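Encoded as structure tokens, the following chain is the form predicted on its own, with no partner shown.
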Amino acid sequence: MFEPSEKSGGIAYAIREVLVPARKLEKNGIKIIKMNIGDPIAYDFDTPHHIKEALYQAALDGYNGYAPSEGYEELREEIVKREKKRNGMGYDIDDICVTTGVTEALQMFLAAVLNAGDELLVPGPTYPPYNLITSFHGAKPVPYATIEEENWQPDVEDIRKKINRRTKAIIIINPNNPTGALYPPKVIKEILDLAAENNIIVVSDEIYDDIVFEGRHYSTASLAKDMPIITFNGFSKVYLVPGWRVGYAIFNNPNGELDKVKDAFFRIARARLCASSVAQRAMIAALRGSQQHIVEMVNKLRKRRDFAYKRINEINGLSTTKPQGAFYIFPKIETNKWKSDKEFVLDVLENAHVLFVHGSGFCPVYGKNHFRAVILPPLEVIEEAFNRVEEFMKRVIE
């Protein structure tokens, strides 16, 4: 028996884990609302026609061999008009790099920055691969409380108390995957103050930042211009393609702190090739076309999260706070008839037929005894979804 890797034995990955045991549910006949994934092609929402479209004229136009390592330049120059209508930001087209999806960028980052031993610095809760990759490396993320109380704000004095010399980046993910939250400009702030107090990178995943229900998004680097922090971004969500995998990294560079990053990312980025030709030709169009679809679909969300959130909190066992954005909810078991939150999850799965993710998955210190559900579903489904949960808890509660 050949034996895997050492470091492989940790990865673990929660939101498609479950999925496992719902299959096998599945298999038997039944009926599964899965409520686990942030998919919205899963549910009722679709790619916009133009940017089929396009990804459809780009094969026929010949783009089907490599693109360049970091990015079409058209691409790029598109990102550059984003950022500079909706964040005020002058970047250059050498500051950004067009990665696989997000999580590509976040593997490239740590893998040029981290060393055995390293610690790095992540929102608890958080998404789940800023651990992974972190542990992969040898390194050791530190989750950083984020208060529930308080609309799962990140709580700036545990931050300063969890920095010290091993430190190598702060992660900040607004809107927030799993909680909804949304951070202030005040709040980001005084992370960038630290940051800048102890020579810490800050690294910015918005990956949401047009789905926002109240208020509005603040890119990070556009409350700190003079301050080296770089942003991941990307199309699966707000341009709904998320199986066409295309993100960036931008890098705001102003002094020149992160030359030896940046260098070693772009290193990174052409040792892996490209990312989808096509796709990213399909992107192109995304950003220069119709906007309305983000409306609509924003809209709609919105509707969908006030739904879910009243539901919830009308079920004797469960509470939670009022996301304000992405498409999560993270509800809190209110019993402790489970022994974990993975137990409380798997117990829904085979008695009520709903598929959530366990919170614990996403941080166990700041997300055990909680659940990530997701407000994609069309409100009929999440009605029937919080039924079936209320009359299960209904049975096990009382």
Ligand SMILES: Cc1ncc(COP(=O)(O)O)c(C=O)c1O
The other form holds:
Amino acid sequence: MFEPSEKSGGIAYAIREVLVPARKLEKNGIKIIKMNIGDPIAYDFDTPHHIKEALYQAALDGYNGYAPSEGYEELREEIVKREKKRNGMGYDIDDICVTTGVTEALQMFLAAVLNAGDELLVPGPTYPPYNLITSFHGAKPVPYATIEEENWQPDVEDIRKKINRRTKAIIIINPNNPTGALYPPKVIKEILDLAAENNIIVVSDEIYDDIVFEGRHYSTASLAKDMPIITFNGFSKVYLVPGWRVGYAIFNNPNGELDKVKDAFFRIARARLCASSVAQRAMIAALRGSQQHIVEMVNKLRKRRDFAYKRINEINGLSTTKPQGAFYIFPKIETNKWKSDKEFVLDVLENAHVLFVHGSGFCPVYGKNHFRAVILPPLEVIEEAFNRVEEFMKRVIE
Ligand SMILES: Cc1ncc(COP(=O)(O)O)c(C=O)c1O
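Hand over the structure of the form predicted in complex with the named molecule; the form predicted on its own is what we had up.
All chains and molecules follow, beginning with the one already shown.
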């Protein structure tokens, strides 16, 4: 038997791993309601037609070779324009690198900055690859608290306590996966002040920036234009193309403090060749064309969010805050009938045939005793799912 690398041992992706027992049940003919994966295309959302056509047209037009490593100039120009219009930022196309989704951007960034023993401050709970890839590099993800009673806002005092000389960067995810929290400018500015005092790079993952139900999303970099900030964004969610794998990193580097990290990032970009050529061409059309689908998506999701929020809070043994953005809800399991949130999720799967993701998969400290549900399915599916969960809870608790 050949041995895999030691560092691969820590890679386990909770969101996809719960699919294994679900598939087993499906093989036995049992229909599972899947509330586990953040892919709108798996539900009743579809990629806008003009974006699909642009992909096909790109292939016909001959964009079938390798693209530039940093991305097509026209796409980076459109991203610069979006940043100007939406966030008042004055980026240059050389500040932007197009990647194979935000997931590749974060992999490249962490490869570019982390040495063994370094620490990365991550929101607790967080999008899991920030933890996994940090550990892969022999560095340590350090979760900072986000406060459920305050709609999962970051605990700035906790961040202050956890900064030390090994801290390389702090990750902000706004709106957040899995909590759906939207951060007001005040909180973001407090985090930025801490980062400035301690000379830490700020990374802001804004992949859900246009999926906001009330209030407004403030881009982190727009709140401190004079600071070194790296923004990650992408098309998977807002443009309904998660499988096409296009995202980008933007370097706000007004004083040149990010020069060396940026150089490393772009060297890594060249070593992995490029993001998909045709998908990049289609994203030019996505940014230039109608944005109407975003309004429709947000309206649909708001109704589903309202319903899920109300319904979950009616169930004995569960409670939840109200998400303000993204497409997740992160309820609390109020009883200790289960040894862990993972056992709860597996029990619900086995006995109610609804699939969630356990909260500890997003953070062993601040995610435990919770689970994540997507609010993407049509209302009647969400209704059926939580009816089943309610029945199940009644059987177990009463
Ligand atoms: C916060 C966050 N960042 C990044 C991603 C992945 O995005 P991409 O499809 O661009 O890799 C996700 C997907 O769920 C996410 O929730």
